[in-house]
2 protein chains.
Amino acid sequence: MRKKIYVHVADDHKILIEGIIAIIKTDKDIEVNGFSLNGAEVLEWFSKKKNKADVLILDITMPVIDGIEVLKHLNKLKIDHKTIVLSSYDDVKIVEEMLKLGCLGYISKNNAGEHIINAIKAVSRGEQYFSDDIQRKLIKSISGQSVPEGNLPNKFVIEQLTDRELKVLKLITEEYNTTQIADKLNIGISTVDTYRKNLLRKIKVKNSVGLAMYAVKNNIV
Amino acid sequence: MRKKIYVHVADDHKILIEGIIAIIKTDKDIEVNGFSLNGAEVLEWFSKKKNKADVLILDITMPVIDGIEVLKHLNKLKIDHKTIVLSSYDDVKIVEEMLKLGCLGYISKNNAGEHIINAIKAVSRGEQYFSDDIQRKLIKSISGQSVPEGNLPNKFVIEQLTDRELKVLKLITEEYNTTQIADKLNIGISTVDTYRKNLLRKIKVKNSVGLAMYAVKNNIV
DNA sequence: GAGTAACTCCCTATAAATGGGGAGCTGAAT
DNA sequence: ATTCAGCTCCCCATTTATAGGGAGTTACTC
């Protein structure tokens, strides 16, 4: 019998983790030996030497630290990882960004079930694995638009947001306008304006709607 | 041996459906005999007479028709249902709205795994079932703020959006401004203004950020 | 003690969004 | 044949957001 493959699962929805565990149980070569509910837990788990997983299944949108940041930190900490990204956002740019960060597999949540076992086995051998729909999108992107090589990544390189900026961002997503936010935080309108300007610059979006979308996608709200 | 409980699962993420099926498989009294990936499919399934499920497990946020609308339609069509709502939004107001629409159980996705079997058995007997965190929130809401009885529901009673309104809504979430939307749709700026006004009125939010938040929460984007 | 980051506020000016109304046209349904 | 919903566009007026800049305070680090 061949060596067991140990898997760590990270997703902020426990039901999804449990589902994956249940699916993986059907294959006796694979075993889930750890899971995390947010990015910080992943890093903590992997930084403990006694813990070891052959494959990391990683959701992108998680609270505290998101999947993108997790990969960056793992790389920075020189922690070897074979990561499968599990995502509801099938934006090609994000796929490419994750690939640059060293993930080996990318599966859309829409059809993860049929792919997850094969994906784990493939990446544990060091191979790449993408679910059908991701493959289609990647091919379309490459063939169709010949992917503008240089200008993808920095959309995701967000400067750290300060406490105040985060508070303002949260209130923006709750549909408050500048005056109301100023009232709620007991600061001046100009100050809120400044924070919004900082947010727009840092997150690189065009307007408050963009801020809100960023907040949702990154579980800040 | 007692009679088997048949379950229909509705969620737009197939992996979640598969996870639930895998979990339910561990109990031999329960069997999943159908699933849907959106609200329209649920209604279609239940309106066919040969199909029958004792329990419907229903996600709130689904494309085409969301969980709230599904319950309304089931009620309108006089289709008997024992529904467990499965949700990531633990807003008490939504829980109460769903209860008014006749759902028997309400489980947060965060701890669905440990609850789902018991919840199915409970509601199949006609009992109510809520996961711990939902119970806590309901109690807190009732005891703490003595729930303003009358003013909850209509936040969720959304008039049907037209094709054009949906297109505009989608473009708003993509950070386009009125002029750019007008260009993209080859219509006048005033027209886009009209659609935005209609959207604000129908969805009952204060600004475009509110529209964007509604759109993500309802998987319109 | 100089530097820096975060927090705070201000000015000016333009662009955009919001709120209220009205109104014509079309195609499908009763 | 009329009604009605959806699509389209317009008017007016006001509020808000966006964009560019500057600048003072604290608090913490090197």
The other form holds:
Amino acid sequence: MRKKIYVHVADDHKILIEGIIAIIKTDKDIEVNGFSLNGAEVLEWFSKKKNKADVLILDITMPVIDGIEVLKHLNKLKIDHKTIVLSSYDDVKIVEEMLKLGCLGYISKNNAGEHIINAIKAVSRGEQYFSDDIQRKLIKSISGQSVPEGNLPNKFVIEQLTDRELKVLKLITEEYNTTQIADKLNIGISTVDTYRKNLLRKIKVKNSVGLAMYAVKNNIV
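Write the structure block of the form predicted alone for the protein whose form predicted in complex with the DNA appears above.
Shown below: the chain alone.
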């Protein structure tokens, strides 16, 4: 029997929490076992030994204590948590700050509905997850600057990538989505997904942002 993923949702808008809960209820593998309307409530909930959550969905702008301070406190108290930030802010600097504080996912509130289930499952496995708009901004930011040495461990020899894999990698870095790549290369969407999975496995990164960083670092684009 598959283990359930327990989720705590923190946002100062009760209607948004109810919406997230409604979406989560459509997946039998995920269950919301708590929610908070401000940062202080989040810390109080997690401080109780009986309360456990595999994933925390956290807004940044909350009353009493904001999301940034919540993460700082959780880290200081060494409370185990895997966090997805759900925010209307899409500034790359804010995203990067939240990543430094240990959050694994970042989703824009504008398209949370289409990403939240996949995000929860990915983050529960320890993987990073970004909604499409956030991912595009991160890739654009990375493409416009040099990537520091050491950000991509387990460097893969470029010559071992096939010509088609290199084409897919370039298009991912140029912000094409799966459907657009399929149209551009005249191949099926499932084939694009296969190439993407092969790239992730070979380059040893977790998502398209990692692929873009690799491409920029190695002058593929």
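Numbering follows the first chain given and starts at 1. Whichever C-alpha set is largest while still superposing within 1.5 Å between the two forms counts as the rigid core. Because the structure is predicted, anything quoted here is derived from the model rather than measured.
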* For residue 26, is the CA shift between these two forms at least 2 Å following rigid-core superposition? -> no
* Asked: After superposition on the rigid core, does the Cα atom of residue 206 shift by at least 2 Å between these two forms?
  -> yes
* After fitting the core, residue 41 CA displacement of 2 Å or more between these two forms -> no
* Asked: Where the rigid core has been superposed, how far does the Cα of residue 192 end up moving between these two forms, given in Å?
  -> 61.1
